[in-house]
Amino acid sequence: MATVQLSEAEKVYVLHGIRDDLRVDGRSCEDYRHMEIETDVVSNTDGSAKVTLGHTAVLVGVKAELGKPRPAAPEEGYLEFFVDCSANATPEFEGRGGEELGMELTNTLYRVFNNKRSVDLGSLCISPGEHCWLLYVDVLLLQCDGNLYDAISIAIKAALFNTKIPKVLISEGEEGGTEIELSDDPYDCVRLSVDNVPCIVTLCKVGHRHVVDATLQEKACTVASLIMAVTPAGTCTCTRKVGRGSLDPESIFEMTEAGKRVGKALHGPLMSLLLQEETLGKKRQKVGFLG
């Protein structure tokens, strides 16, 4: 992952504004960095997002493709995820740099969200055992300015929001199998529910305190992390430490709870601008990516 290299004056300013409850940036321990979020912004997908998180940037892509049933799981969809961490982001992940930390989100992102209290799966079944809808969830790291597991989070529920999946009328064919039939009319098509899909929250242990969406200067002093997912009941479905510190049990009761409130007052405001963009459908203006 992208890092920074801090003096000790550098890291003592940072802790002592910490403790005080007082940013680098302004915000309080709890704050997010302002936010901006595009859908529909990649024309050959089925749903897309960006999400730009102060200066990190996601885009997300969703490609929905027939597919036949996990054997375990014989009426229920699934999704495929593939992170990419562009050289762009930063130079750490030239070559080969960024295979580790490609690996690393992939692997969380699985956790999270591939599961049925996550995602419907179930509405991705077409007929059991047979056929079912298989999500392609592509991320792409833009720019790296640290917490990026919560800018993709939040940009694949976007993601999820805005895909339309083509209706499939199924017939019986003429040996007694079924068959389906993709509709043409590119209205024609269903939504994902995405009304229990986590966000994820990242709480930085820096000194005796945490913080929430650390940049790079924060990250860099930094003893340990907890990265959780919350859905917006406020349920922590996932939880996760990295880094190489420890944390003791009262602070990671602390953590958690900071989690649940923040993640569960970041989903009231996420879709309300989701279905806000959502009304205003061609008419919208692109200002951002490809706009």
Second form
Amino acid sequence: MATVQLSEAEKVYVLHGIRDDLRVDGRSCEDYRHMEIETDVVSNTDGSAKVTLGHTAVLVGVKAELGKPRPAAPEEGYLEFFVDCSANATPEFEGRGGEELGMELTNTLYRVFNNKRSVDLGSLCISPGEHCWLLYVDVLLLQCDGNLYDAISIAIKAALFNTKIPKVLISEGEEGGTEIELSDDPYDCVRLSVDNVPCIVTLCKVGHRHVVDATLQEKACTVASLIMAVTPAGTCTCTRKVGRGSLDPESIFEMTEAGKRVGKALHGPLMSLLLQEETLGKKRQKVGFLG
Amino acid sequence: MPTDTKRVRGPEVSQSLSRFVCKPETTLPSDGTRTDGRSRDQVDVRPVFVRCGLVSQAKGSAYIEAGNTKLICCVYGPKETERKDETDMKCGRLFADMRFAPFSCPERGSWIQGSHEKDLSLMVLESLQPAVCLHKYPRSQIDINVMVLENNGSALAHAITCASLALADAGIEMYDLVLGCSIRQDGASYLIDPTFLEESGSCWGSGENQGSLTVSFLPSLNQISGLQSDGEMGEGTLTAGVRTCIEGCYKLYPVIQQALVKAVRGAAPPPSES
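Right, and the form predicted together with its partner chain of this protein, after the form predicted alone?
Once more the chain from above appears, this time first in line as the rest of the complex follows.
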């Protein structure tokens, strides 16, 4: 992860502030930074979203392709994730530098979605054992200012909400081969239900307290962090401890409770915002990358 | 895409036989006993066999066997680090690498390290880093190599235990031993130290609270150095699962300590007769 170097005095300053529930930019320990979400920014994709969280910017594109289902699950489609840490974000990511971080983020995303309820994979099946929809979710990091997991998960949720999968009809052609027909109407499509898609909350332990949505400076003072993927119902699909330090079991219990609270509170406003953006329809003024 | 040009692989279209065998009942039986005689909802870890000092060339090594899960770990170092940047001047570096032998799982794996193995290696590294006194080894690196010879469940948890034992055998200074324990949550009951069949994804039912959890724990300091969970669980279930794993680690602690004492006594010179 891109890091900043902090002197001991600066670390003590940040620590004392957090102890009194006052962070460097004035937020309290469980507040997020200013977040901007926009969907449908890339026209070549089936669904896309751009999320800016403070100075962290993430772009997600979802493309749907026809493929063969996995042998272990013939009645389901599947999702493939890939996170690309672009060299735009920081010079450390040039060449293969960002590969390690990208792999870590990708593996975590696979784990977050590795359960039967987050995305209804059965709805992605067209004909069992033969054809299914394969959703390629590609994440691009444009700017890196801490809290990548949260921004990426919110962007994925928004992009999946925005995804329009064309309706497909598979029929038996002549000589027994299968024929694939796409409907002519470009607006005739299937939408995915994102009601159970989890959002990731990263809690960083600084001193004796934990903070949500840490900036790079706060990250430099962190001993260890806990990443939790929380669904709107309050269940956790994936938790993971990251960092070089160890945590007390009591702190972990406190952090999971806080993470559940914060995660649950995140979904309501996010869904209402996405629905609101949807109702604006074609008249919506697209801001894109210039805003 | 990385290809392996040094080894001859089977034909591209080969498939494992297990796909064609009539599958037995894939959901776990919900009554009290498990297939190997242990019971549900009790901290019933498999008996463990550990031995240190197997690999003579390595600085330290350890072998662990729990049921049919067999792992070996070798530690090399501290040796001079190749990459030199500012942080190395103050403390050392740990490198962990966890691999599965291709014949270790029911379906043949590949020799090339896949993303799952890289993920597990990262987890082993994160679990061991808090325990090692890295500030005593500036400008050095310590390499940990874990090889899973046979995987019958809980490979990660036992890998962490094996690696910390190998580090202790190598004489690397540590704050405490790190022990790993994993559970599988199946609805309202849990199975500690699951076997491969109990752990595998195809066995997951569609009810609430299905998932697995691995915790690595430092017993004397009461600190958790690694935590990883999968599947979907409520927060209360997660908390209870962590407590259960900690109990499992405490059960394992005396065995590991004894094995270490035995290895040290074996290596020490016999007392002089005068």
